[in-house]
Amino acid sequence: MAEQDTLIEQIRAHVEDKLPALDGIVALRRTSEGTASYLFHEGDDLSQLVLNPRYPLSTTVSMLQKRFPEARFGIVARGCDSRALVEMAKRNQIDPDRLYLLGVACTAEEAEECHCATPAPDIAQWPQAELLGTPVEAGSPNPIVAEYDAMPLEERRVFWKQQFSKCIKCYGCRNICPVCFCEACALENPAWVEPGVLAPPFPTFHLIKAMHMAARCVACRQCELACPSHIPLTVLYDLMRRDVGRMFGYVPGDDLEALPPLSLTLE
């Protein structure tokens, strides 16, 4: 706890130091009304800046850059935030040249909780970036993935049918996802997903989402954390990410210069 307290004080000091040169820095702010993403300006009360609960701040950066195309913003970013920003930059959702990234290394406990392979931002690929905190080893792989791999095909079908039958089609997994930004969502197209039907027809809803996440998912785990039905969505996306790596040698969020193999939005 003392280490985390020291880290948050370092972050606040760095934010205070950088704010005069920027149009604001996106981070989490905690008030009596709750915790949410916030654009800190020079003179704001930085004692309200916090790191938890985790939230995909990259989406806020994208909205701000589109609304203010000449502005230069900063972001307090964990490893998953940084990876999301990499994929967003490739799809013209953010401009890395107008972004200062204050990277924060997750703790060993946080890396283990998320089974995170890269719990610190790779600041070397960003035009303007710093890293605070001590990078730790990767968390252990998700044990449910190993259990799934050991299942015969029919058991795998039963596993997903049981999991997806719990879905209440709240769209929480889509809404929280930092790399889910289509202007027209296929999950709201009645030709694919019939309105008013719970649970959505197996397995269309979640397979459409998974298809769109191929070569995009950055393992932030937000979809699973947001799911009120506790569906282990990260298992599905871990498997998708593994297949993309094996087939195309591509790791989402790993390299700002690497072209995404399945994108139709690039020239």
Given for the second form:
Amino acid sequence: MAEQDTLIEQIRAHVEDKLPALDGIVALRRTSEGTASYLFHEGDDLSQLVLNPRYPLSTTVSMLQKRFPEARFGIVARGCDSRALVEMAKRNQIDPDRLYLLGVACTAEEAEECHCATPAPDIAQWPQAELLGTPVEAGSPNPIVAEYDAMPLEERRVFWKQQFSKCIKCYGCRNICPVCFCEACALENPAWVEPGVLAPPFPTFHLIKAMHMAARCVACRQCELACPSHIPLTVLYDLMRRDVGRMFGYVPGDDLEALPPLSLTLE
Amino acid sequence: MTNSVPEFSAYTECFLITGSNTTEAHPLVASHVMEGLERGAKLIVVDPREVQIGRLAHLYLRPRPGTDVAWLNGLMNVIITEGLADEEFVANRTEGYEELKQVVLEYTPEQVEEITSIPADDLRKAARMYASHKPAAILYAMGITQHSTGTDNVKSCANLAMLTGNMGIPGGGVNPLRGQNNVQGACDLGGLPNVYPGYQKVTLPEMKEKFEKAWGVTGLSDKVGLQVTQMIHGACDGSVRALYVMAENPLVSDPDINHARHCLEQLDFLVVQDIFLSETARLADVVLPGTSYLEKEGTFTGTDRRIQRVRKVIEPVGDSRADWEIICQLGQRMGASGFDFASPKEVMEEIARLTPIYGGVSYERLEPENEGFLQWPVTAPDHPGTPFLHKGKFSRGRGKFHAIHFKEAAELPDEEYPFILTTGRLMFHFHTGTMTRRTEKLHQEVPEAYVEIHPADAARIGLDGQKRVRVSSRRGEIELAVRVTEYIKPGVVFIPFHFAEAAANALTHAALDPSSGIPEYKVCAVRVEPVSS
Ligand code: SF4
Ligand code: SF4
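For comparison with the form predicted alone, kindly provide the form predicted together with the partner chain.
Okay, now the whole complex, with that chain kicking things off.
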């Protein structure tokens, strides 16, 4: 706890130092009204800058950079934020040259809770970046994936059918995803997914989303945390990441230079 | 609710959900139920429609609409005859058990099957499942209350919970899921014809005196006022000449709306306060623009008696004003004293002063760094609030069993109108659609009204692939799209009531529950005919 306290103080001090040279820094702000992403400016109350609850910031950065094409923003980024920004950059949703990344290493407990493989941003690949905190070991792998691997095919179908029958089509998993950005979403296209029925049609709704996440999902686990129906969505996405890794040797979020294999195949 | 929503994920071992399309109408409550299910809790759903949560149930029972007292008595019959009742609770904390027993013993599973069409063995299984998992929570919504026997249905739910000792414990109880974000708050603060804030009866002389003194007035009425449905009738017979409607849209939500429209047209003066020009507002002499939740300060009280702050994010748009400001200004311009509040916070101070169950509520305590929320009763500044009611003792002392016999709904199907119509809500729309039907994404999900009908019934009426039908009752008719689905019980059709242009309430019956005044939205007789396009 004490370590965390000093980390947040370090972050606030760094943000204060950097603000004069930037058009603002994106981070989480907690007020009496709740916690939300916020663009900090010089003079803002930095005691309101927090790291929890986790909330992905890449889409906020993307929106701001598009709205202000000349501006230079900073971001307080965890490992998952950094990985998401990498994938967004490859798809022209953010401009790395106009971004200062203040990386934060997650704690061992956080890494374990998220079963995270890379619990700190790899700052070497960013044009302007720093890292605060000490990177820790990867968390253990998601145990449900191993359980799932042990299931025969028919059981897997039953598992997903049961899980997806709980879905209330709130779109929360899509809305929170840090690498989801299309304006016209296939999940809202009646040609793909019949509108207005609950649970949404099995398996199209969820598998279309999963296919679109291939070579893109950075394992931030936000979708699973957001799901009001407690569907273990990360099992689906972990498996997808594993397959993309095996087939194309591609790990989303790892390397700003590597081009996503599916975009290449399609082009 | 006697209990709190988070108890469902934490403690409940068995859910009995009836008359509630929980995932669609109360998704956040459903989230806690699902977490409870992941933990291994059992789920029994009793509903004429196999709503989404019904498809997740361990036991799903499908009664004929309007027969709730019968199957609830049937469950108690099995529990008593199989010795599954909580005898200690019954002996120490209740009264009226012998009378109850006498009545429910008449409702054997076989007899209940005849009335409700629930197979006798399913009823037995449900009774055993509910009685042998503790704590067990009953969750219900409008499917229980919106009947001419709504009060009987609710009392029967309470009987069942008391019989099994599921009162006054975390994770148990009888839990009506209230729909709108603040309907609980509106009732708490006297938005009912018979009470002052905090359910203090207007008929009691000491209450009259208390409020006259507090408000510096004399002559407050000690008579019970009119229920909503009585006001509409009053408009027709001339006993009500002016009506002030706030954030309601009776021309879509009232039963038998053709009649309701006729009544409102007789008024001398109609004022509507809303954020959009609703169907009712179109009829008004004066429209007062209110504000949305993003434009005002105040509190909302949720279904589990949870008082929370709502905060202004943007200034009111255009000429709109917060509801409390409009009301206060009206009061002032009418020359009344006691309306000179400077903020909702000051209003809450008065509420706390005059309302014992809100006595310990203050904006300070509602700040996130303090308690963040409070659940009433919270009687003093140092009272912690009450997550679940009736611990150790009921408010009236002993819990009273009500021995209740089953009564049929007011209007049953016959040759001319052979189907039962039941109405309800959808995930993608809210109430009369005043807000959600103006939202593009939600409109895309469900752009128009439809009626659900079972495949066997579709064949019976000769639907033959046609996409539209005419549904008529003794009160009106509408044309709308049709969805053929096995999720509805044969002989029953379902129409969501969100759609003004094909309003389910053109068909519904204005029969009222004698004590609550709730209309029978869930049962009336209709005819369904294909329309060739
Ligand atoms: S874990 Fe979920 S939210 Fe995060 S990137 Fe993958 S799909 Fe998106
Ligand atoms: S967050 Fe969960 S319930 Fe909502 S759409 Fe995604 S899977 Fe369905």
